[in-house]
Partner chain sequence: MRLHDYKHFLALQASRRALLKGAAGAGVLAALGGAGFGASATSALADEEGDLRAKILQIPGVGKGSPTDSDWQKVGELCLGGTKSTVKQGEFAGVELSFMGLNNQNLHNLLFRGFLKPWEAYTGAKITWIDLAQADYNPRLQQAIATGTVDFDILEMGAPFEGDVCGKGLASEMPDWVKKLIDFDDLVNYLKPPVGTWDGKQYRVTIDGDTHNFNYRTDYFKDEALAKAWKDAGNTTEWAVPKTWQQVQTVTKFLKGKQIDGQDAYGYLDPCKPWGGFGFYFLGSRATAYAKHPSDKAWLFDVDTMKPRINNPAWVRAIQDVLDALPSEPADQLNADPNTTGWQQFLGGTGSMCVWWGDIGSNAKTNDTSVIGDKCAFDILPGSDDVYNAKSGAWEKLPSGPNFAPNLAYLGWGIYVMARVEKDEKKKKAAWSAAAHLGGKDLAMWTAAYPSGFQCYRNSQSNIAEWVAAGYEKDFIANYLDSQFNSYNHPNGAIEPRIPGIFQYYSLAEDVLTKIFAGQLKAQEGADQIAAAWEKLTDQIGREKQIALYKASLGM
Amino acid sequence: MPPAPPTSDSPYIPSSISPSRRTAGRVLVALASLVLVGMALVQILHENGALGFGFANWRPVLYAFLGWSIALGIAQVLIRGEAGERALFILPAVLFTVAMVIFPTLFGFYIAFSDWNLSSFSGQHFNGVDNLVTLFHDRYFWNALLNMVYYVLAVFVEYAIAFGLALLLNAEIKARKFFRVAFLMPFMLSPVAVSWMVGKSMMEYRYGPVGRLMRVLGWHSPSFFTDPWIARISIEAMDAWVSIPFLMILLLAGLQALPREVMEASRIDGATGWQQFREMTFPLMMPVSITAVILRIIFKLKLADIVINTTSGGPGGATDTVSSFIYREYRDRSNVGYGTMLAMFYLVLIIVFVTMLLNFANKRVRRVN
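Would you share the structure of the sequence above as one chain, the form predicted alone?
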C-alpha cells in the first residue's frame, strides 16, 4: 500500500520509519529544548540576583543553543527519514533567524523591563513596568509620535510628485535617459550627506545659496529651522529630495508594464490625456502605487539621520521623530532600559499599523482586480 500523500495540516512521515525511531527523535528534541530553556532561565535569574548560582558568562547558553541545533537536525532525520535529510538544508536559515532575529527581539524585551543605565554603577535590575509607566507619561515621546503622523502624511505629497515625474519620464521626450539618471541621483546619496550638504550648507540662513535667494525674494531673515512648521517642512523637503526617486522608479516601472495596446486603443477612441489618466492609467497603476506608498511609509517610520544632523529634534521638539528621540535616549542619557522600552513599544505600534495598512491595501487591490 503506497504511503499517504502529505497534507497541509500534518507533515509527511514515511510509514517505513519505526515508531521507536520517531519517539527517539522527539525525545531528543524535547531534552535539548529543555536544557536550552533551563540554562537560559538560570542565567537570566542569576544575572538579576534571583539565584545564587549560575554561569560566569553566557557562553554555556551559546553552547546549549549549538547543541540544540545539532539535536534538531538529528531528530529531523530520525523522525522524517529522507525528508528530514532534505530539511537539513534549511536548518542554517532557521538557526540564523533564531540567532539574529528571534533572540535579539526576546533579549530586547528582557532589557526593556530593566533599569539598565550605562552611567550607573548599580548594574542591571528588573524594574517591572516602571519603564512602561514612564513612557505613557513622557510627553516628549508622544510629541515625537505626533510628528511621525505629519511625516507619514507627507508621503502622499511625495507620491504625487513622484507620479508626475514618472509620467514625464515615461513620455517620449528628448534626452529621456539623461533625465532618468539625473532624477535618480539623489537616491544614491546618503541621508547623512544630504543633511550636511543641503541642511547645513545650502540652507544656512546667512551665507547659504538658498538663504540668499530667499532674501532676494523678500524673506529678510530666512531661517529654515527656527519656526516649528518651517523646520518640519525643511526636514521633509530634504527627506523627500532623497526619497522621491525611489517612488519614481517604482512608478516608472509600473507605467512601462501597462498594456500599450489598451492605451493606444483609448487614444484612437478620442480620449484626452486627462481622461486616459483618470480612467485607465491611475486605476491600472493602483497595485504598484499602493506597494510603493507602503514601502515609503515603512522607510519614513525610520526617519532619524536628517533630523539628528540638522536640528537634533528642535526647535522645541517640533522636528523630532521617534527614532531620533530613542537615539538621544541612548546617546545622551545612556538609558539602555528605557530606550529599549521605547524601541519595543514603537516596534509593536509599527507592526500593528503596517498590518492594518497591508490589509487595507489587499482589499483595495482585490477591488481593482
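Based on the form predicted alone presented above, generate the structure block for the form predicted together with its partner chain.
Left out here are the partners and the other molecules; the chain alone remains.
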C-alpha cells in the first residue's frame, strides 16, 4: 500500500491516524525525553557537586536512554502508523550510532576539558582550557608529534619498495605464486609478535643473529636502540616489514588492472622498459598509488605497539609516537582528562591532515585522468 499523501501537519504523517493517537505519541516522546534529560542533568550536577542528590553511577541514565529509545519506537508507530513501523528498522542503527559514536565523542570532548586524575581525591571536574594550555607547553607531546613526521615520511620509502616488489611479482617470473604468498606473510603477523620476535630477539645486541652478523661486518657494539636515529630506523624497519606487503598487494592489484593493449602497443612502438614505466605505468598507477599511500599514512599515524614493546619510546623519546605517548598518559599516569585532550587534539590534527591529503590527491588524480 502506498504511503498516504502528506497532510498539513507533516508531510510524512498519514491523515488516517487519529489526532488523539498522535498526541499520545508526542506526549510519550516528550515525557521520555524529559526523563532522560532530567536524569542526565541531575547526574551531571551531582557529579560536579552542585546538587546534593543523584545516582551512585551513570547506569540509571543508561536505562533512561534505553527507555527513551523504546518510547521513541512506540511513538513512531503511534504517530506515523505504517511509515513509523518502517522507521523502526533503522532505529537500532540510529541508537547504536548515538550510543557508540555520538555520545562517546561528545563525552570525550567533555572529559578533554576536565581535570580527571584517577587518584585525585576530588574526582573529575571541568577545568576549561587548562589541558589545552598544558598540551601546547608539553615538549614531550611535540617531540612525539615530530617523530610522527619522520615515520610518515618513511611511508614513501615503503611505497618505493612495495612498488618494486609489485612490479617484480607482476612480471613473468618463476614461482610467482609462491613469492606472492611469501612476500605477503609478514602482513599476517601481529605487530606485537613482530616487536618481540624481531625487535627483542633477532635484534638483541648480544645474542641476536642480526647483532652477530653486524659484528662480523665490523660493527663492534651493534646496539639498535641506543642511538636515536638508528633506533628510529630500527622501529621503522620492523613496521615496514609488516606493512610493505599491504602496499604491495594494493599496487599489484593496480598493475594487474592496467590496460594490456596500451602497454603492448607502447612496446611495439619501441618504448624501453624505463620509458614504459616512467611514461605509462607510473602515471596510470597514480590513483592506486595515492589511495595506497593515504591508507598507509592513516595506519602509520596509529603506530604504537612496536614502539611500546621494543623501546618504550626511548632512547630519550627518540622513537616515541603520539599514540604511545597517549597510551602512557592513560596507562602509567591514570591522567584521563589530559590523555583524552591529547587524543582529541590528535584526532583533529589527523582529520585536518588527511582531508588536506585527500584534496591534494583528488587534484592529482583529476590531472592524471
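Just so we're on the same page, rigid core means the largest C-alpha set that superposes within 1.5 Å between forms. Positions refer to the first chain, counted from 1. Here the structure is a predicted model, which means the values were calculated and not measured.
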Problem - Where one rigid part turns on another between these two forms: hinge among M197, A99, P186, Y140 - result: A99
